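As a starting point, one isolated chain is supplied in structure tokens, in the form predicted on its own.
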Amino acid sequence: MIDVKETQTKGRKFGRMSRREHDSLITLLPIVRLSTESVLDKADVFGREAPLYLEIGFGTGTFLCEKAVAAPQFDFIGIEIYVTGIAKLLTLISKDNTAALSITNVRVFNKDARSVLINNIPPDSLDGAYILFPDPWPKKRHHKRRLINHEFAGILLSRLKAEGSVFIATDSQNYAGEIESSFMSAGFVADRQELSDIDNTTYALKAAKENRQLRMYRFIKRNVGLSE
């Protein structure tokens, strides 16, 4: 369980929210939030059976939110260990402020993308995944905690369905490199792309401002033998 109170405090995962971002905690996390206890069963999460996408590291859930509103016959799973990033998606998928949802298509994890994808999400399973901007450790002693590597973009091919895809954008030049091999030798076809929904995010936004170039892949599960 997360503790609120722990919210008024700077932390890694905890930080300053509104009193709304607070209480959305309290009254709508229990209704979004998947147990990381058992594997993910999407027909009875969503009570349907529809496409399945999900967005690794959602930030304050803008895109996520957006995707969502867009395509009401997929589902939407996001993952994000920020308390403070949940919150902010839940005020946006709430309904005029009260404990109920606007926005039905969307559940999130709160844990490490990597413990949620070995442990919780069932292989060939997934019809797309979006990872925007993950933290591209810019120092080299730091590169280890970098989230993509071979064995993570393994991890996410098998959970994919044939023909799935994995979405992608980084302003880090260097890391983006790394993020190309770690997909290639996975067993993923590279096709490079423009992600135009992607224009208006935060950290595109501020690359835009700061002259950075912008990094896009799509990469897609073609080789179904991979799978696990």
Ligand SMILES: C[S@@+](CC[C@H](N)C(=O)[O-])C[C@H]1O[C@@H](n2cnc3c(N)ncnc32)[C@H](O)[C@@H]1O
Second form
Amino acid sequence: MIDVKETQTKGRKFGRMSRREHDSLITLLPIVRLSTESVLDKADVFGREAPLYLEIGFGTGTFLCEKAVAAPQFDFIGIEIYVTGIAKLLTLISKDNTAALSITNVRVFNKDARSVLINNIPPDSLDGAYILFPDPWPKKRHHKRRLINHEFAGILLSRLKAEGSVFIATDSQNYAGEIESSFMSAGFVADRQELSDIDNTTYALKAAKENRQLRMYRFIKRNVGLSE
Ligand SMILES: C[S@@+](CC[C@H](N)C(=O)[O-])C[C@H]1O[C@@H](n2cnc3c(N)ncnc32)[C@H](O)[C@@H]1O
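Can I get the form predicted together with this ligand as well, since the one above is the form predicted on its own?
Below is the entire complex, every chain and molecule, led by the chain shown above.
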């Protein structure tokens, strides 16, 4: 049984859902959702030891699903607070519209990313993380609601393995500056690079349609200046 109390949230987090999305939520969420009551044991969850990638705020799940299909040798975890987005991801990964999964290397947390990183993701466990188009909260008085800040970058740093990377895309020039300074001050090494595989996310398509310039980053966890 799906725990409605834990899953169903009000307002924007629980938007309109098609019948199929609703059915996927009922049948597949109990299989795919990870517990927020314990620290993730990835070998237990996925039944193997494989590189682990995270997507924070996966929206409708197109990127997460594409990545998981393209790289069956890796495991993927998504964090999303928007229940309808989770339902959309579940329809993408359901097998022929049934209660079975077409891919087995994706799991999700339905909770605030900061809480999940602190309480459920073990230190030094991630090979990489993606944050594509984090909510920009454009009004100055709302900037404090932004997900990425110095503290958040520090938490992510601790959850990555050495040489692990965080990939970020934003179309907010103002947020880009804050993202860059947060990751640099937390101790990451920056590597400006184009992310060639993000064009399909809902917000990447929106930004392209509205002709907004994208800023993309790769921040690496690397010990610099340490001699052997
Ligand atoms: C602007 S959308 C981008 C969605 C998707 N990455 C894309 O590119 O289409 C930001 C997403 O982050 C999610 N989100 C915002 N704050 C979050 C948080 N604290 N924890 C987890 N997800 C969050 C939102 O629900 C939303 O789906």
